[in-house]
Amino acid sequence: MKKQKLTDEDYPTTGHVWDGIREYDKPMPRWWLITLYLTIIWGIGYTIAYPAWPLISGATPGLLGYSTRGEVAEEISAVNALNADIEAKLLATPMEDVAADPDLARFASAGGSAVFRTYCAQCHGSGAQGFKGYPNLQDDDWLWGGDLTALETTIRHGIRFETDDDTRYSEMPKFGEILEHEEIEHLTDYVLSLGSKDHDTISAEHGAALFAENCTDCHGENGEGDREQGAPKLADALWLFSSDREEVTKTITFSRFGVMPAWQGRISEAQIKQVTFYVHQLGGGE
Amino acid sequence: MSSSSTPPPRLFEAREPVFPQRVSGWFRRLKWWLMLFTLGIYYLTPWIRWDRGVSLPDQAVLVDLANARFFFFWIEIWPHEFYFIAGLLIMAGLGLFLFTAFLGRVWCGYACPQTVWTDLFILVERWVEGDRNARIRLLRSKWGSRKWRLRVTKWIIWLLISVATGGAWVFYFSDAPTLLADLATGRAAFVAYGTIAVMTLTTLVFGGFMREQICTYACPWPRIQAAMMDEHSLNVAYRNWRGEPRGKLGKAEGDCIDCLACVNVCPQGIDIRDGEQVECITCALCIDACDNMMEKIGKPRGLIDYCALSDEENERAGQPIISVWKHVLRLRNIIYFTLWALIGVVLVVMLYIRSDFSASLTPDRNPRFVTLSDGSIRNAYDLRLSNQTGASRSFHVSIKSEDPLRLELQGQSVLDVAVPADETIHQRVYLYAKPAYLAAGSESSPVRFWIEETSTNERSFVDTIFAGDTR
C-alpha cells in the first residue's frame, strides 16, 4: 500500500498573516512527541525521587533522601578531609615557624581570614580597622603586645573576660571619685599635651604633677604605657576613644573597661593558630 | 481549509526514512577528503606532544581546567588572557557571516560535525547493508536472522565510532596517554566516563537515527542563515529555466529527464528541484548525481549547480553565466573579510607583544589607610604576580611617587619576590608616608609600581593611588 504524499496545499494554515506571509500548520515530528512524553515521565519520577511536593509544613522528602543541607555537610566534610594533613602540620608547627613554610602560611592566613570575618569582625571591623573603643589591629600600637605569643594569649583568654581564669586583667580607677573636677581638667590638658594635641599650657603644667602622682604607675613617667597591664601609650598619635577633649575627660572621670571574650574552647586549636597568624600579618605584627 | 472530503492532516508524523544512494563526482571526492581531514584533526590532535619543560604538560593542545590554562602548541593562555579566545570566537562568527554571504550554508554541507558524522555513519550503513535499493529491501523484509545480523553489525560499528568520538573529546582536557591508561583500568574520574557516555549517546542517536531531523528541527542555523544571505550568495540550486518542463528522456522539452538521481542521493530526503528550502544543507551531492546523468545523455553539466538567485533573471534573459569570482568579490564579502582579517592580525600582534609575566595591584579598601603611632600613614596593597613561564623567576618591586614614600613587602626584608614556574602569587605590600608628606594628608596621590624581572630587566608598571588622612 503506497502512502499518498501530501503536498503543501493539503495543509491548513494557522491563520496568522503578516505582510502577506502565512504560516503552515504542519504536523510535528513523532520523535518530538515521544520526547515530550519522556520528559513528563522523567518529571514525575523526579518528584518521587527528590523532595518536591509542598505540604502544610515542609515537603515530600523524596525516595533518595536528598537534601541541600546534607549536600553542604558532605562538601564541608570533604574539604575538612582534604585539609586534615596540613591542619595537623599547622598544629605541630610552632607559631614562629609558620611564616617560613609558604603552603602553611597560605593555609593559616586564608583560614584565619575566614575565622576573623566570622568571630572578630563584629567588633574589630571586617578589615580589622577597629572602631572607637575597639582597637585597630592593623596599626603598630598594641595594648597587650603584638608578637605572636602575646596575640595568641589574648585570643585564647580574652581581655577582662571574667569566666576565664587566665584572662588579661587590669582596671583603671574612676578618678571622678578621687579627684576634683578642676584637677581632672588639668590632667586632661596634660594628657592632650602628651599626644601633641591642642591644650592649655598652664593647666597642663598643673596636670603634670597630678599625672606623676596618680598615673605613672601604669602609664609610665612619660606616658609610654605598660603592656603588662594593658595601659595604653598616651604619647602617640593613636587614641582608642578619640582625642576629643570631652572623651579624654570622660575616660579619666569614669574610666574604661573594654572586654574581649576568650576564644579557647569556642573555636578549634587550629583556628586559634590561624587567626593569630592572620592578625599578625595584617601589618602591625611584631 | 480542509473540506469534509479530505481528512485533516495528523498532528504528528513519523520520520520518513532516507536512503541516500552512493554517488561519485567532484564534490563527493572533496567531501571524503574533508571528512578525513576534520576527523583526523579531531581524533589525532590530543596525541601530538610538545615539549614545554619539566613543570608544564607536554600535550600540544590541552584545555587544563583544573589549573585554568589553555595550551596550544607554543601558545599558553591564562584566564586573564581570555580575550584571545573571545577574539577567536568573534573571528569564527565573522567567518560564518563571510562564508554564508558567499556560499550560503557551506558550513552545514561540508564542515558541521552533524554532517560529517552522519556521512560517516551512512558510509558504514552502506558497507554493511548495501546501497539504497538493498537498504530499502532490508527495511521492508521480515526480522529474520539476516536482517538481525546486518542491523546488529551496523549498530555495533556505529557504537564503536560513537565511543571513540566521546573518548577523543575527553583527551583534550587531560594528558591523553595517562587518561587512556586510567580509562582502560577503571581509574579515571567519574566525569570522564560520564562525558564519554553522554557524547557516545548523542553521537549514536544524532548520527545514526536522527540525522536530517537535527538539521531541520533542532538546529537554529537554517533559520539564522536566511538573514545572512542575499540574492548574490551562491547556493546549490536547480536551473529550472533550463530543466523544465521535465519528462522522460527523448520526450521532454527541458533538460531534466526526471531520473530522480538528485532525490536518491540526498541525505536530507528532499527534492532540490522544489527550490531553496530550509531542509537543504547544500552538501552538493545532487550536483554530482545530476552532472553524471547529464554526461550520460550528452547534455551540458550544471543543471543543478552552485548559483545565485540573481543568476536566474540573467540566464532567463539569455545572458552568459556570471563567473563565480563576480559573486565572491563584492563589497559585502570584502567588508566581512577585512573585519575578519583585521581581528586576526590584531590577535597575532597581541600574541607576540604580550609579556610572559603580569602584575596587578589592588589597594586595600577596608581600611583605606592606617594611622601609625608616630602619626605616619600606611597603605596596604595586594600585589599579584604571574609567572607565565616554565622556570622560577624573581621580580624586583619599586615605586615612583611625588613624596619619597617608603616601600615594604610583608614578611620580607628585601624588595624582591620569587614566583615559582607557572604560578600566581599574592604579596602584601605596604607604603608609608611620614606625617609631613603631602600624600599623608591628601585624599589620593598617584603612585606607580614598577615590577622588574631581575635577570632580563624586563619591566612593567601598575598605576595606583595612595590614600591619605584628610581629617
Second form
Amino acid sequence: MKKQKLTDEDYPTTGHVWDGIREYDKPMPRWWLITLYLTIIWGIGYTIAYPAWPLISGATPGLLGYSTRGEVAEEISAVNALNADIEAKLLATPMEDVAADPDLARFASAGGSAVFRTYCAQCHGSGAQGFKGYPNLQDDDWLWGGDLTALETTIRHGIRFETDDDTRYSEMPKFGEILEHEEIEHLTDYVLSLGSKDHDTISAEHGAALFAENCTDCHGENGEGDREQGAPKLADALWLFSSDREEVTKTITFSRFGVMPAWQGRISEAQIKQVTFYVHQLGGGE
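Given the form predicted in complex with the partner chain above, produce the structure of the same protein in the form predicted on its own.
A lone chain is what you will see next.
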C-alpha cells in the first residue's frame, strides 16, 4: 500500500503564530541528520587521533603523535642535509673568494636573500633601499665601511648592541645641552653648506668655527666623515635622516642613537656569510 504523503496540516505547530503565519514542528530531513551524526563521529575521532584540545602548557598530543612543527622540522632537516656539502664549502672559503666560484656564489646569494628578507627587510626595506633613519644598502655611502670584512663585522656584532662586547659603537653628543640655541643655528647652516644645501652664508661663517671646535674629531675637517667611528660624511647628498633644516637642527640638538642587533648566535655562521655576500653584491658594496 502506497504511503500517503503528509501535508502541512498533518504536522503539529510550535504554537508560534505571527501575522497568520504558523511555525510547523516538522522533523529534520533524514539526509541532514545522517550528515550531522557523521560529522560528530568524525570530529570525535579527529580529536582522539590528532592534537586538538588546548591544555595549560600545550595540547592533547593525539594517538597518532602528529605534529605540524615536527613535519616542518623534518623538511628543514632534509633541505639542510642536501645543502650540507656546499654549506661546509662556504664556511671553509674566505669571503673574498666566494664570488670566484659560480655555484658557491649562487648558493650564498640565494641564501643571503632569504636571510635578508626574514631578518633585515623590516628596517632596510625589501629591496635594501632603506628608510629614514635606516641606511640604504644599495649606495656607496657606508658609516662603518662597505667591504666584505667590514660588512661581516657589522652583521656579526651589530651597532650599539650593548650585549655584544665587540659591537660597533659611537655616540654623538647632544649639543642642545652644550651650545646655545643661536650657536646651533650657526652650526646647522654650516653643515648645510657642506652638502651644498640652502643656508645662510653669514650664519654658516660663524658655524665654521663651532664645527672646527666640536665636530671635526669625528666628521673630519671638511665633513668627509670617519668610518672608524661610524661618523657620517656630511659633504655629499646622502643623508640618513634628511637634509632639511629642521632635521639637521634636531640631529645636532638631540643627537641620534640608532641600534642594529648583533646577529652572531641568532643565525648560523653560514647565514652570516650568505647575507654578507648578498648585501655586498647589491651594488653598494666596495
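Rigid core here is just the name for the largest C-alpha set that superposes within 1.5 Å across the two forms. Only a predicted model underlies this, so the values are computations on that prediction, with no experimental measurement involved. Positions refer to the first chain, counted from 1.
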Core-aligned, is the CA shift for A73 between the two forms 2 angstroms or more?
yes
Comparing between the two forms on the rigid core: C-alpha of E269 shifted by 2 Å or more?
no
